[in-house]
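Just one chain is shown here, as structure tokens, and it is the form predicted on its own.
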Amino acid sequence: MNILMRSAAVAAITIGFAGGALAQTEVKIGYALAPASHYGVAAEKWQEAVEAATEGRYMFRHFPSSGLGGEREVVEGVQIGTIEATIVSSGTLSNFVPDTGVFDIPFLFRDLAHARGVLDGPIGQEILEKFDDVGLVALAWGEQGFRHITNNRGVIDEPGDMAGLKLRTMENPVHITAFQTLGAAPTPMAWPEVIGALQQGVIDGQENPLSVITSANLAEVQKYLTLSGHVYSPAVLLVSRQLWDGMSDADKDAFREGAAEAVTAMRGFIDEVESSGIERLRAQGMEIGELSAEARTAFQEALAAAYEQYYASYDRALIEQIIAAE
């Protein structure tokens, strides 16, 4: 091979390599937990999925612990376009597609199997569609776990226990209004500002789900834990409108089945951390206290009001359907 047949090889495999590189996709994904988190691992399932399936021509690239800005605000992002992905708590979700709020109310669900099962099904099914409307593409519900209410101020076994407790909640009407109709005095917080504002005696406490207490350290500025299950709370992967628009039907089937992959790997985690949680918090100097089936029979009935309001916005077949399901 002569220098000028050897210099156009040269020159046409930097330009495969250069067309390579212009041919992947850069996935920005962000979200609000620690990489150690139920959504760091649902991440990394994903990223690993979808770049196996289409052999690396979309690649992620990872921002947790709100690198990308507050769940709202990343959302926010997805729909315009400037973020393409994001796996976020349905509390957040409920100021962009309200029916998502119904799986909010509290003590809608007996169980995680229950929960998984309205979620998978046509009711949860039929609700991912309606993200199409705002211009989101929602692919799979992925959860977080039933939440507890964590708290420096004292114990909690009855429903007067909250009268005054200024607890850290999302920007979700639903948790707001039973919070207030219980009489706590709840305040809606970007995650990013919480464990500041715990440390300093902004608020007295939050709620979450352990998955998150454990992976945000919350024992480190949280002295008291009630595990009271109050409401089972969903996340849901995302992935905006001008990323999905411009993939072919095959790369659209790896990040579905990528997105499948993902919530089956966050549910495991929280299957571990419903079984072993407790015990590392009550070993990092947590608190802990169960509401006992009493106690949750009279939260139950403290929240009356609330449901009338909640009946308002939801219908209320859909509510006893869902609480009926098997």
Ligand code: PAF
Given for the second form:
Amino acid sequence: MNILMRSAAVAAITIGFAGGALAQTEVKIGYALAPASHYGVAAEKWQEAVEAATEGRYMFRHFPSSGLGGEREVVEGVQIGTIEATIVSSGTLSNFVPDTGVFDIPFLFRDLAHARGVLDGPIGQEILEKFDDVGLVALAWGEQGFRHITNNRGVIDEPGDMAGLKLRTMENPVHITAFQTLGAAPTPMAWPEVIGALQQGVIDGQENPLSVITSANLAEVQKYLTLSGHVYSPAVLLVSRQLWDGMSDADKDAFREGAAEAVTAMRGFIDEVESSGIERLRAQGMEIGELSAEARTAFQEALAAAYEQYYASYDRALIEQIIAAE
Ligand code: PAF
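With the form predicted on its own in hand, show me what the form predicted in complex with the ligand looks like.
Let us now look at the entire complex, which starts with that chain.
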């Protein structure tokens, strides 16, 4: 636990006012990106909905931009109850709930509609329930969009261009396997270290969706963007078991419904950035390429050995069911 997190790590403050007129519970919500990102917009919407439905009995306190540490630390904080809520990528999730890793398999989803359908349907909802087993309450799947590769070496046209590329990945075994198989030099790293590592040239590049590339101003430290869309990037809205178990059923509904509204806002943000982000990044000086249909097929073929590992770790029938979902 880092110092910031420790200083923030106090139990939810319940403030009773004289006469018992109002008791407010503080909900510390941590997320990795700026308030103007898809996470910030979703956290704001979640707050508004919960505050309206509970007449202000829950007071959200935001810790954006990794203010409570990296995503792994924040999920651990939610797990032990020192942080009440987070919106977090799938980066370290499979270390907590291994089954979530199935959604991190490259080229699994065709497009956003396909991913949203699976996550909102029985497969996604069943995996959300598995968070209960590790002391976390997962209320909804959100998203970041499809991940693309940025670097300072050049635009990527074919799998061979990945050779030796020092690419920061999330601390995510499924992603690490993919980039190792492609011949890159994957460097797993917590997000708060990434900008500094890019500035110092410790790594050549990183991969993230347009939502992150724009909101974290990666154009300032990366010259080339390749629209690879190599993997969908889910996010999840979590609350701590300690907070949850102290709530009335009505308050639980307020959090659940607020999470659904937050996801709608987040997806709206993603839709917008998917259509306007590329032009914005080009205007900021990035040189942008896109994998051709042939190159995408070549990447999928180059990942054959990685898929064998995924089939050994995850139920192959489930993977095929996800791919076939309409
Ligand atoms: O790359 C990551 O670690 C994640 O996508 C990020 C930027 C922390 C957002 O969740």
